[in-house]
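Let's start with one chain on its own, the form predicted alone, as structure tokens.
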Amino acid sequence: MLLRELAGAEFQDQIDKLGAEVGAIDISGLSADSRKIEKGMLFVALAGTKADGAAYVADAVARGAAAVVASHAVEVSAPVIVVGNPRRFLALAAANFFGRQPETMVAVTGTAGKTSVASFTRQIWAGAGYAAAQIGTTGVISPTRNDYGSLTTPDPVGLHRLLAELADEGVTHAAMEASSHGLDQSRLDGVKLAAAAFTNLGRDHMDYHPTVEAYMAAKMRLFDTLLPKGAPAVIFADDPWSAEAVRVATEAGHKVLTVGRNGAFLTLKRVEHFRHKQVAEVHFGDEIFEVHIPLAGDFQVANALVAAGLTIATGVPAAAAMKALETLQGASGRLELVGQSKAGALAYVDYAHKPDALENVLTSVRPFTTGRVIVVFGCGGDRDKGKRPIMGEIACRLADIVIVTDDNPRSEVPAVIRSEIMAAAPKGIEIGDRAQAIRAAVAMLSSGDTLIVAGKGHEEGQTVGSVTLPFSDHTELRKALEEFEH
């Protein structure tokens, strides 16, 4: 692909002020890692919260690049274009180079929820008849593949790498996860949105954002960036920043649908919980349905409105969105009913790693626990350690028994990791290991009792130091079940 229309209408004139020479390169790929690139090759150089991509431009145009993209011009012998936004750059010009997406693509931000959203959105238009694909923080999952991922939001060029294999296999529609991160470096520019929905915002990454209201505005990118003009943007309309993501989303001129108890396009006038499912009655305009949600928790009724809002935006009956919501399937690792002990006690895996997280799960298991609730929990090293005391308080005021245990410690000392969420936990009992942690739990179940292993969720594997050893929540729950049943 030539170098211009690489780099489309946004960035012309910065090709044109070099030459229409530079402007015909032939452009084999392009990466934002020096490592990646080979002969012919565009490099785009990122400045990084540990090195400044224009460090490496030297190395890339050893390996053969073509020419190179940085913030400020660089002395090599390629071609140099200079940018104000090297990574909106790299997004859109991944967009280009792939070219194909999948035609009907939506967007879910929020601190909770996103993957479950993306899930059942994904399960909603598969009951439509759609060719449907969901992309994530567990991976992407559509017709022909089921693959396990760690980021929650691609980097752009395997984004749109992906979003072109999606679509080259005949995926119609694609929902994907749009962490804050991805929306603050530019990752998700280039997808062509049909509709985006916001789910809730609470405390998380404030490793990485200053305030908490700059990690919202993060999230408001979504809809003043990068939804397109009058394009459906569905809020869930109960929670304390509900109005301002309305706001964000009515003043970018988007058609704002909102869900939940204080909804107007879905409007949930009552729920009754039961250990398996839930039963919502939804109001649609006229029409009144009563659905039955197969999963517990009170978030899950909110994450499938959220989801059906989606589906109806883009085109699904709302008659049949409501029937598919009675036969969702939960995310892995979330609020997930891996067993129950020879008493009959049900013991679940969850993701929750942030105090919303954590406090929404445990509420939600409360009324059909009709014995104790028993939490197993830690929190990961360097990362957000102000959250550290708030889930240690949490966990005491909303669990019965607490059991604080490592999580993916990282580069930090793991007892020290616990003693802070320990300092605001005094009936908590710290077992560092994670595999005994979970034994101990499932050793004091009795009859009644609901168990949850929080914070790893569907991952499969635990950071120490700087590696990552093999572990599942799952599997140690799993096997912990068995060894108790004899």
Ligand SMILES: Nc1ncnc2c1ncn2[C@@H]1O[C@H](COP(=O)(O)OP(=O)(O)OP(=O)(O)O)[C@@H](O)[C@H]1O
Given for the second form:
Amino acid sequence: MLLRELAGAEFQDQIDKLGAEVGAIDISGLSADSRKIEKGMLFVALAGTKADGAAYVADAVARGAAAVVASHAVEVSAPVIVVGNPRRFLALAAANFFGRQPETMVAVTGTAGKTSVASFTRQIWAGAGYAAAQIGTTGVISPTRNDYGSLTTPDPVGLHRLLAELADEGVTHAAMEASSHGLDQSRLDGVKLAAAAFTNLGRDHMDYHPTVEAYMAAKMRLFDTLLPKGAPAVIFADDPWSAEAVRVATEAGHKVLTVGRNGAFLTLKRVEHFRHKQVAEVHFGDEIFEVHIPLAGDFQVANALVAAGLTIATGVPAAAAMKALETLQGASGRLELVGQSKAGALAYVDYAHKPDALENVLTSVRPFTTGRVIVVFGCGGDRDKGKRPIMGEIACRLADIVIVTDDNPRSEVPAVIRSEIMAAAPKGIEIGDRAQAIRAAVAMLSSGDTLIVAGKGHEEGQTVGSVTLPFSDHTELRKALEEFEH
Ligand SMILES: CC(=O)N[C@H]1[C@@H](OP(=O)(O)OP(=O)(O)OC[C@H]2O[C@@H](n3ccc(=O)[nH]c3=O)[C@H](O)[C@@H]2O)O[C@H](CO)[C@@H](O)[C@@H]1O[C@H](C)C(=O)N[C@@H](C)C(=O)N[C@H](CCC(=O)O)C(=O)O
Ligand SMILES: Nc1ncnc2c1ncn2[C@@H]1O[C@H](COP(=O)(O)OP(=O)(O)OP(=O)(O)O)[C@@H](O)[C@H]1O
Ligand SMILES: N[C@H](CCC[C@H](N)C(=O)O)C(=O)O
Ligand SMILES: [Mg+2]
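Target state, the form predicted in complex with this ligand; input state, the form predicted alone:
In what comes next, the whole complex appears, and the chain from above leads the way.
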């Protein structure tokens, strides 16, 4: 593809400045990683958190880069296109290069619920007869794929390669997660969105964003920059940050559709909780639906409404969307019932690894727990340290028994992470080895109890130092449940 076409309208001036022959360079591919550059490719130099891509321009040119994009001039033999925001250039150029995506794409942002909403949206579309996919923390799921992925929002080159493949495979509808990192780093700036959604905002990633307001502002890029004007913006109405999301989406000229108890588009009137399901009364205009949602947890009703909002906004009849909610499957590791003890105590795996999520999950299981709530959790290393005591406090306030263990210590000393949680968890029992912690919790279970193993959800490894050892909460929990006779 010619460099001029690759750059697209937004960056035409910067290309034209260098003369017609630069615009006419034939580009065979693009990458922000010099190590992936082959002859004829375009190298985009990004200033990152660990390295500055500008330092690798010479390396990229030596490997055959036909041109370079950077935020400032660099002396090399290949032409250098200087742009204000190379990350945005990379995203738009990747979209132009791969050129295709599923026709109807939506993105969801928020601190918690993105994976669940993306999964539910895919399931409702599939129920309505569309070939649908989801892209996010648990990887890519489509009619023909179930591929594990490492980032919640993939990097632009990987993302647009994937979108083109999905389109070629006949996928017409796709729901993707927009993480705050992804939004901040313009990873999805090239995706053409039919609708977007916001779930909630809580404390997370304070190691990356300087303030909560900056974190919210990163999330709001989805509405103020990415969603085309006039498109539907589905906003969960019952969060403390809902009003701000509505303000941003309204100012950007979108069709604001609120869902939840305070929602105007889908209004939640009543919820009845049962052990493994909930019955919700939902109003849509003059229509009233009584929906049996086969999942535990108040938050899953919220996620189901956001997903229903996204699908209705993009053309699924409300009755079909509500019907699809009755057969929803939870996303892997999201308040997932893994088994029961011999006496009938329930044992769940949940991905709560941040304060609000932990608070929600512990509160959600209380109504159907006649015995004690037992929680096993830890906090990841090399991540927001401030959340550790907060999660310790929440666990002690909302659970009867608290076991503090390890969760991906990465480069940190595990005992130090645990001690930072324990400092705010006076009744916490410290068991570093996660498998032992799960066994100890299962050993305590008696009739009526609920066990939550929190923090790792679908994860299949424990990262200690730079090594990821195979580890699954599901497997360890199942093993322990089989082992004990009570
Ligand atoms: C902090 C962060 O988000 N980092 C992401 C970012 O890396 P970066 O731009 O900071 O890269 P860097 O390592 O500083 O390097 C700068 C540039 O030099 C280039 N380079 C480097 C070395 C070399 O030899 N040649 C070369 O060209 C790199 O390719 C890069 O373009 O861009 C990379 C490519 O897209 C990502 O892989 C990387 O994710 C890292 C691995 C990561 O852990 N990210 C997490 C925090 C993340 O993004 N999480 C969110 C969700 C979290 C949540 O909501 O819970 C996600 O969307 O997954
Ligand atoms: N709407 C919600 N409100 C509060 N907590 C929620 C909500 N949805 C999910 N949770 C909690 O957050 C955990 C993660 O849910 P999910 O994976 O759907 O969110 P996510 O936004 O994709 O998270 P991540 O950014 O870590 O990928 C769940 O296991 C549950 O504990
Ligand atoms: N996407 C999140 C996942 C955290 C999961 C938790 N198990 C941990 O390791 O902290 C992150 O990378 O911050
Ligand atoms: Mg997710």
